[in-house]
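Below sits a lone chain in structure tokens, taken as the form predicted on its own.
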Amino acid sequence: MERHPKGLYLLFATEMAERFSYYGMRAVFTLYMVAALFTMEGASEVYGYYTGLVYLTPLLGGWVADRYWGNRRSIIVGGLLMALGQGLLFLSACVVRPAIHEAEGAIDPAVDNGMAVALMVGGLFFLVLGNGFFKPNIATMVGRLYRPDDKRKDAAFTIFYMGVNVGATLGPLVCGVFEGDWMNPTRFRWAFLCAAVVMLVATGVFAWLKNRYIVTHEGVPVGTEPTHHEKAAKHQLSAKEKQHIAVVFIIAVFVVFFWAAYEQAGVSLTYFADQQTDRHIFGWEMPTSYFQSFPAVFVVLLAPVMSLLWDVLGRWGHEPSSPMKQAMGLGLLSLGYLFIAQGVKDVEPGMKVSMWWLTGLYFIHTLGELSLSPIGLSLVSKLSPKHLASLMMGVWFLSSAVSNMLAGQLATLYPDGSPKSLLGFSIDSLEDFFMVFVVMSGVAAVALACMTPVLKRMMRDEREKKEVKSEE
């Protein structure tokens, strides 16, 4: 079996560090705001704006890379901007003053934390801007390490995706050690400093090693500034390239349904873990937040298995097409919700069920995630015209913004005693609620599977057509 290029593992490590920085900061960010700066409602609004903008700026970063800078410079600039953003959050936590009135449990208006808020806003600005330059370009470079027809691309993106989740696992565990509270909000500064240092070191290592490892199999540098020809080609799309771009947009629509259901992990499934899951293990009650690490841990454990599976199936000539893999991912998502729907059947409010039901759901969902998310990144890499590759990656991430908004709306259907309904159907129980996602993701899976033959024809290039005709 041909080995993957060493550049893949440099990109793996760089992305792992960036995700460590992002998820480490995110694990304590709302706690920091509530400890001294805002009410819980205000902190939630700030958090929502921040995460929403994070998925919008990759469009800007992708366009700048394709038109002017190239992937390499965009990643370095993005990494430095994010390190600066974390540094400003560190300074914010250095100057913050305790502001919660102990007796009333509310913010004391006599305490002026204006400087801390200003530094925090500045930090978020640079984090959002830096993420826009970083996120679409590092994923694009993974695909450019391989020949366009290389069968190892799906496996490569699965390995790369494991780096995402190693960082997502380690960040909260390490930065969470420095969690403060309303009596000592300055303690949060060490979490932000840790995130800043990791991002700065990772960017430095990437800049140092990029020329040695970020090259094609022929030794040609990957991700350099676009050539004059590539700049001039920005409006010149062939009919086949237009079809390829159409496939990316079609798949992105289905991805919205996947993430809208999957991202219930941060809302309705967290409510379920807190209120109706027995979290006791040998007399110890596991914190609700620990369930958030389950998907990332499962990804780290299962990603090598899935990568090997695609490699083996590819050698045997039985590897499913990218659209079919994503249909399988949607199907597994539906299966996971069907699993937990059976676990909560006839469960009344206040009753608690075994944590194995939620654990099993996350395990099945992780198999679905590995069938869809890294494969989607690989698909965008394969189909995007070279001079639009980073911009199309930004478009792909834009679907996540829509997904998160839809996820929040669907989470309002979680049964809390008040009347709930969707499309005229009453939702009176947890089983009804989970069945919404069974049906939604199941229908999307069947629809995508039915569309797969058409999408495969749209994806096929002229060389492949000639090969098929010669075989016939």
The other form holds:
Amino acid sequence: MERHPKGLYLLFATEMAERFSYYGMRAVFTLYMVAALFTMEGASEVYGYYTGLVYLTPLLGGWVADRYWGNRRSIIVGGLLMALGQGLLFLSACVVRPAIHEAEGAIDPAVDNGMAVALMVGGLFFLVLGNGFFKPNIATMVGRLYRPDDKRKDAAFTIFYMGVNVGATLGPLVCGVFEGDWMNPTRFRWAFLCAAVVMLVATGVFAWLKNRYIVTHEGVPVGTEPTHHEKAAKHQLSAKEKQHIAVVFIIAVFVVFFWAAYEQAGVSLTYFADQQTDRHIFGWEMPTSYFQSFPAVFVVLLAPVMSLLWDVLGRWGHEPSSPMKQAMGLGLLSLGYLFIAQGVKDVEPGMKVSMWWLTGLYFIHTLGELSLSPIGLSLVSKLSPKHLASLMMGVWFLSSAVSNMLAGQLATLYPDGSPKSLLGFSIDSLEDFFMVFVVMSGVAAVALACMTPVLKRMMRDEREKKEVKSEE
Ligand code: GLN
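What I would like now is the form predicted in complex with glutamine, since the data block earlier showed the form predicted on its own; can you produce it?
First the chain shown before, then all remaining chains and molecules of the complex.
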């Protein structure tokens, strides 16, 4: 197998550090809010908006990069903005005052934490903006290290995706050490400071090494500003390019259903881990939040296996097409929920089930994630016209923005004693709740699988036609 360009590993490390910072902050963020600033409901709302908005701004960041700045500069600006955002959270946690009334267990209105809230909101603003400049552009550059039709792209994005998840595993572990509580909310500042410093160092290292490593095999610099000529050119899209763009949009719509079900990990599946899962291992009770790092750990462990699987299938001429891999991802998500639905059959509220059910679900979901997420990035990179590549990455992340907001809404169906219903069906038990996701992702999987032949036709371009024919 031909080796990957060195730049891939610089992008791997930079993204790993950024995701460390993102997920490290995310792991303690709601805890910080409820320790001194908001009620649980208020904190969940802020969390939902934040995780939704971080995936909306990549549209802006992608557009600015394609039109004016190029990927490299956008990443540096994005990285600095995020470090500033984390820095403001650090300041917020420096000035915060204990505010929970001990006897009532609720926020005491007499305590004024206005400054801490203002600094927090400012911090979130810069994080949302910074992520917009960072996230689509780093992914676009991975693709740009290779020729458009390079067969190693799926493998490259899978390696890159491991970087994402090494960061997502380590961030919460390290920042989680600095959890404060209602008596000592200022302790959280060290978690935010840690996220800020890692982000700053990563941006510095990237800025220092980019010229040396972010180049193609032929030594052509990647992710630089669009040339004067490119900026001035009127970019007419050919019919084929329009079809390629349409494929990205169509798949992005299906992917909404993937992340909306997958992201239950941070909400309803965490309630489930907390209230209905026996977390004892040899007498030790595992903290609920640890479950959230299961998918990230599984990604790191399973990514090489999946890469190998595609490789072997490819050699036999049976590697599924990219849209089919997306459908398989959705199918596996559905299967994961079907698995846990079996586990909670006849379980009464308050009864606890073995942690194997949740572990099994996350294992199956991760197989789905690896089939869908890195392959999706690679697909976007293959199908986007060069001058719109970063903007198209923004479109891809837009589906995550919608999903994160939808995930919160769907989580409200989690059984809590009050009557719930969806589209006229009543949801009375945990099994019903999980079946919502079985059906949702199952239907999306089948529909996408059925559309695959059409999508493949739309994706094909004249140059590839012969190649695809010989593959079939
Ligand atoms: N978990 C991945 C990341 O943080 C993918 C997120 C997404 O596309 N929604 O990069």
